[in-house]
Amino acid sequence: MGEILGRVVATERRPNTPHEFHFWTALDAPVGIGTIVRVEGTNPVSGHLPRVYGVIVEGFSYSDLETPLHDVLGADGSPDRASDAPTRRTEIRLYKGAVLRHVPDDPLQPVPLGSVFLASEQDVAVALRMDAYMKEGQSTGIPIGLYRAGAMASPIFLDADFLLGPEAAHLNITGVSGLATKTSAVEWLLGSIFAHFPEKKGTVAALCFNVKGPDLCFLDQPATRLEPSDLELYDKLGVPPAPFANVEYFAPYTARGYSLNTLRSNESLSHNLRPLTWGLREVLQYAEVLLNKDDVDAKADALIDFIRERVVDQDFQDAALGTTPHRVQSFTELERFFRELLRAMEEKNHEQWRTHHVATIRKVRNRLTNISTRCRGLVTDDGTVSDLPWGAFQDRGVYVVDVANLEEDAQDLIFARVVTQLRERLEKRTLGVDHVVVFVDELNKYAPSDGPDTYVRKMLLDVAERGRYLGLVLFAAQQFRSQVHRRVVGNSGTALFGRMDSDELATPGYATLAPATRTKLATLDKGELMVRHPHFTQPVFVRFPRPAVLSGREGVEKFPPAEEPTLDEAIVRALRPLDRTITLDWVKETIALADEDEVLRARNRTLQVRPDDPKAFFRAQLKRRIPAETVAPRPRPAIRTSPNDDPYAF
């Protein structure tokens, strides 16, 4: 039974309910808000002693005062002088306890007036329901931090069912950027899942865009320190402190096109970095992300639909253009095909082309040409692909696509296609894996709470409300919750709190909790989170260790990131890592001759195809010049000069 911590006690006043009791202990008492204790009943009910457990959400100290001006009277005026007081004036702790379970739960009847206890492991295991899916054989707990209270401390698991789906899943952090430690939680709970997930539920993977600076930057080295206390919670846990084995990184490049645009360009990393590039089959028919709805009318999409079902990479053919078939690839196939249809109708006079009026052709033409430029390094005019590896995910691979340094459309660009591509394949269970976790940071950026219903927003509501049911899982980010639509909050079936600012605390959506429990929100240290889960039917405060990765902070310091090379230079970074014998030489001596677009072309083919000879494919795409070659004057033959005797030269 372990020692009596305190008593149930209940007034006309405050009485107990089946959710909610009080009871007072001694002053030195190891209880606190977050405290989870146990209710031992002393009156049977159907043939058993009621058993209830219960989490403190609120504390009370009292004495025998009426009001404090007694105390001022007693004490003359004077603090110091209260205790020449001949008696100690008596003062007691009340608490307030929330109901987590009853045992058993039926009937269900008021919190019985008895002992109460503080939770052992056990309890903490049966009072959070874990005992559910905690079996012995048939587990499906993840383990998410350490629950501590006095000189106990109890392991905390979330249903990998409620987590990952199907039952329930997503989830959602909030907190202070910088001192909720988000990013850090998500890469301890990724950890978490890759050691616990059951292996009867599948494959898993994760797929993370780094939208800040370096933060997801060095998943793949190990954290320069961990704190004795910090491998402790790992030992406790049951998750190796290591970093994640398994990691690929996808940049698009910079706009001149010579480097990655990421942070993560030290040479010494380069060899899990990919490029990240579309053509036009990729981006048209995302299309709508990019264009202003009140640019693009009716007409316009009626014609931009016509392209992308008619036109682009089919043989395309009609009289106005002649009888050779048009075969559009690429941005810059569309722009000429554009350019051949416009010239036909300004030579035949005509003002509309399939019932598409000349302007409307024109205005297409504009907008979708200017995608290759506003997305340039992303997007490109040759058609050039280096995407993800659809079909290929591997279990327990974690795919970082870096979009920190990029323009607001390209984000979105980004963010649109590889989710949409993620919800398809697993529909159509060609990804590679089983179950995917999407982590996007500054989610009140991508689904605010108002504003414009974007491609984006439609997009991550449809994730949040049916993505569990093929495996696809959202965890987010953001620094204020309730900025973020209420469609995808509500579908998080767990959500992480850490601490957080008194202005979001005084929002409606925080007013279920008590004001105890808030005021322990704004104050709680790094490390420490409040975890909502739906088998927990009050959030539980737990603590996790240091994430065993290397934060993006100190990555940057201890991988420094490349200057901006030469084109020389780039040739050789992009194409060393597949032919450790290109040199600098090598590289000056092929591209003398070629212009930089050709040798950024050659470059990103040789990057897709990755072939066995990477020198002589590089080089084959490069078109073959003859040098100039200084050829010797021809001698002329003298000119004949008139005798000097001679003036008229006969």
Given for the second form:
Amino acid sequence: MGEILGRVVATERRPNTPHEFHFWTALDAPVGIGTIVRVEGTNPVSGHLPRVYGVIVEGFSYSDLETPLHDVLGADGSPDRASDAPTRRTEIRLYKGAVLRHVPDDPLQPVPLGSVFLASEQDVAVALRMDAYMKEGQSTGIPIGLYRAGAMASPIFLDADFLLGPEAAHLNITGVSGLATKTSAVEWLLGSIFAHFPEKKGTVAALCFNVKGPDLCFLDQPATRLEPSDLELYDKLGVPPAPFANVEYFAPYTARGYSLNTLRSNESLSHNLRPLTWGLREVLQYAEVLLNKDDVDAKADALIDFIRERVVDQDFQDAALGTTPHRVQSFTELERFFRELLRAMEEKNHEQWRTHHVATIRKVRNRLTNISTRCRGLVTDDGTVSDLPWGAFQDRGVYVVDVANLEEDAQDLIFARVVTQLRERLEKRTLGVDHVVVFVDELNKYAPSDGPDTYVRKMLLDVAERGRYLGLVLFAAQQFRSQVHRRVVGNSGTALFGRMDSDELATPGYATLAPATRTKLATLDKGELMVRHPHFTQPVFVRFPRPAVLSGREGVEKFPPAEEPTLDEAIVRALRPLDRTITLDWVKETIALADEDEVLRARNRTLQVRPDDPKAFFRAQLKRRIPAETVAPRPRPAIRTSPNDDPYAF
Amino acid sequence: MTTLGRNGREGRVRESYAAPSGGANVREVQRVLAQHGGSAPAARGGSLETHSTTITPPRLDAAQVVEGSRLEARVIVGAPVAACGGFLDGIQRSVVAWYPRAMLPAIHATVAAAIRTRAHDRTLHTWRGAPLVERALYLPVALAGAELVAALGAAGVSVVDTLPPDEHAGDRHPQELIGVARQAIQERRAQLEERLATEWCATEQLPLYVDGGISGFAAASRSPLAIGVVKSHRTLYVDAEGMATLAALEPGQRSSAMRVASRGRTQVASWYLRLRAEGDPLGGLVRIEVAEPGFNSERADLVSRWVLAEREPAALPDARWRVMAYGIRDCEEYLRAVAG
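Same protein, different condition: the form predicted alone was shown, now please give the form predicted in complex with its partner chain.
Everything in the complex follows now, all chains and molecules, and the chain you saw is the first one.
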């Protein structure tokens, strides 16, 4: 039963209720805000002694003084005298507990007067209803951290059915930046999910958007230091302290197109870094992401639909365009199509083509062909595609899309297309895995509670509201939860809170928390979290270990980003992972006569196809040029002399 | 059941909510009495301790000065020093519980006494883990009748006869009977206090700060450990000249010691000590009683320093804080909580 920690007290002015109670303890009792306790009733109800579990949400301390003035008077205004008094004043530690669970839970009665005990590990499991999903052989528990009270430490588990669906899903993390809350917690939790996600529930992968700096750029590299206390946590929680074994990185090219636009550009890490480039077909489907409502009215929308349905990726023939069919597969070919169409209309002095006004055609041409400029590096003119491994996602695989250095348009396009693809493929069961965790940081930017209704926000709302049925789970993070769209946070079954900003805690969303709990949230240590989960009646505080992966800051120190290369160097860097015999001299010689666009196109194509003989394939992509020959000057013929008998000669 | 705390001290958290037993409470007593007729008090009265009582008239009773030839103010040599290891006090609560017969009040009383000891961390705890608590019904047995007394005894109610067996109680005024009962209750409380003081002095090494005089104690009044501190001064043991000396005492000064002897009580050494300055000549003034054997001026100074040390922390918010040690207030609060 354990040592008695305190005693429940109730007065008429401060009575106990079914959801709240008060108890006092000795001054040195090892309890504080967030401690879980057990109350043992003494009067049986329906033949059972009631047992109540609660968590401390508020604490009070006071002495037998009626007013502070009495203390001043008693010490003659001298604080020294007060502290030198031979006797310490009587002091009370009174705590308010919020009920986690009644056993039995019916009839639901006020918390009885009884003895209070520190919850044991078994008590914690009962109090948080973990006993329902931690049954031997049928466990769906995912460790989230270690709850500590006094000398007792108890692992806290989330229910996979409520974290990754289908019962509930999604996770939302809030916390100030730089205190190992958001990114670290997600890295830790993904490792925990990969280690504990039940086999019978299928396969799971994670897709992370790296939205700032090098945060998620080194998930496959081991942490430089894990303290013994961290290793102890890993051990207690049953998660191996190792980096992710199967990680693939994707990043678009820089605008210049030589290198990938990521801080993970160190050559020694290039083995799992892939370009992310899309062509016309991939982009056109999401044109509305990049075109606002002013750009795309009903008429323009109709023309875009027509192009998408009737022109792209097929032979298109029209009397106005002559007899040769048009096949539009890239932005370059689209531009050519528009150019010829408009020239034909001008020549025939037509203002309309297939009900589309020339002004609309010009507008759509301008907006669409502009996309490849606005999203240079991601969208290719030539239609080269290097994409995520749709259909071949691997169990326990992590796919990181680095959008940190991209323009907003390109970021929006990537979010929209990637998540839509995930949704569609999960719906059709053709992704390769059954569940995907999508991690998006900076939700204040991508799904704000106010501001324009962007495509990305709509997409995030859709995932939050419908994703759990598909196995599409959103792990989202932000600094200010109060400023994120309420349907996104409201649909998150699980919420984590790290150290919080005081101003944020003053917003109405936190009014349900006791002032002491809010104070604790404002002063949480690194690695501490407050957890809300559907099974937990009240939030619980846990500690999680440092992630076993290299942090972004340490990563860029250990693996400094490569300098912006020359064209030759860029080609070597891109192709060497395919063929280690490729050298700078070989590249220089091979591309000596080719222009830059052509070389980059050849590189992209080679990376896309990943041929058996990269050298030959790359060379074949370049236009054949006849090398210049030195031609020997023809012998100059001798100047003829005039005939001697020419009568007209001088 | 008491428990041991983490630091090995006796537990401050009890498993049961029941107050220390000590006998039947007033409701239990009323249930028994109601089965034997009689009547309840017209309105449930409050504690008799809050009612006006016959008070001994204030008086002067000059005592023999044993330090010098006349009463004078003395400067105490040495700074205050905390030496007391325990604080002894008692409480009593009494109510008219029933009228078994017309004009025959039966008084239910709770008397309790405790010593609060000071631990190394300067916190106070109950000596031996529990107070002495007694609950009983006080009434003249001869008037109540044997049958009623037997029934009370069978129900586990302790009965205290407030009159000697040979004294006829029939012609007593009910208020007089109440007064007699209150006298008996007071004596019982003093007995409990004495019991604790005697046990302390027999077993402990540190001085005991007793709320009130010690001359009523038998053994303890002769022990160097018992220090009686009297807060009220209805009897001043000085003459008119001595009164002027008392009025002129500065805070931290004491009077010359006297020999105080009352009938039926032990003779003790006593002196006045000004704890705090106040406009009232008797304000902030206490009278200290110690055992006479071994008394000298040095001891008077030493004991005065012990008592002066207990001025902090102030016993606020108690109205008597200027003359009350915090340990005594704590003891009273404790007794009210567990037995009041």
